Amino acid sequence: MEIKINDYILAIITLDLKKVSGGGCPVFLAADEEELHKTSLYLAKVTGGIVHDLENGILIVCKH
């Protein structure tokens, strides 16, 4: 059985779409830092995931 990273990344939330390449999960564009964090926390709650900050204006919601 092949396991792919797309099986674990549930969402990407970013301030800059140019930093994110297309992939197999939804990408959300936030208007500012507050919306970035708020959106990621809501998505994590809904999906049962965990938020990870990549420290470059991108947050990912993952399932471990």
Second form
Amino acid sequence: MEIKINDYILAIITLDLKKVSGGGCPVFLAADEEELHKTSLYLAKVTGGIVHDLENGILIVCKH
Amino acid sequence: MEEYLIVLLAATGAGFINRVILLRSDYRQYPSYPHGHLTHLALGFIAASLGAVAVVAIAEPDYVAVTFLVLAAQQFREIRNMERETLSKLEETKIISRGTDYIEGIARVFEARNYLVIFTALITGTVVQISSWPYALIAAPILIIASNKLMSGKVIGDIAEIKEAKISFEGAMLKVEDVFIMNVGLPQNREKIIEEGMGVIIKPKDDNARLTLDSPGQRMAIIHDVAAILGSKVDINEPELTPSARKHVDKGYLVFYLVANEPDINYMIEIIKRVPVIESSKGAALSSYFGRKAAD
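Now the other one: the form predicted in complex with the partner chain, given that the block above is the form predicted on its own.
Let's see the whole complex now, leading with the same chain.
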């Protein structure tokens, strides 16, 4: 049987590290909006996840 | 033998023709393979001959044979298992799955159709046995039409109103009318959804309908049928454009959104209207006393 990670945050991509702390997944710091979206797109494609926008400069990649 | 030959031929023929007519390969894409057809036609033929032989066995009379026929009829229960297993296996490799409720419904239909075939053969055979063979030409069409009518269950169009709905974004939240569907993080995906996405609102007509549409199995069936015909832009590992159906928790209606390969909203509405109401998802609140009381 295949075991997968589901309903879990796989990565956090942020413009501001102060807004994120701890957690069980990697945090990526982006310099600007463009890098933020690009990094999250790549991470989503690699992990097969979905990008969600928390609308405070933080994007998360989740798997559902 | 001569007299029974006509009974057998007429009854088996009527049953088999019924099975052929009931075996439609439609948009549900099942069965769409020649081998699948053959399997069901062969089983249909066996079912028809069972019904036919039963008449002769009773007329003879040979009650041992009748008992054996009843045993043989049990075999048709296996059809449901067979269908369920095949469809569940296929489900693993589907991007948009049918859902177990839909599979169970399809499997039940396949089983029930064989009983209809037995019934058709039995009645036609009896008619020929009691009167003469020309009466089979009257009995068989009536039975065939009746079983086609009986087996066409309700569709979503009967229990709900379907209208086009507006897709919009509130920040990153995708909304169809006033229901939030999901959070879409990437701007390019948002643009794509706004440009190519189609939304509909499915308003249940009564409490039973609301319960039916509540069931995830029924929603999966709707999503599957629409995506099976209009196509969907979801791909493996790219789940962002996954079609989904969400309900308005207070008002009870369902909204549905899809990014289709063939963006044609009118056909989408027509397709949803024709999605069958899944037997196991059917709400029946209004048939209970308190359900009726609570509804008003």
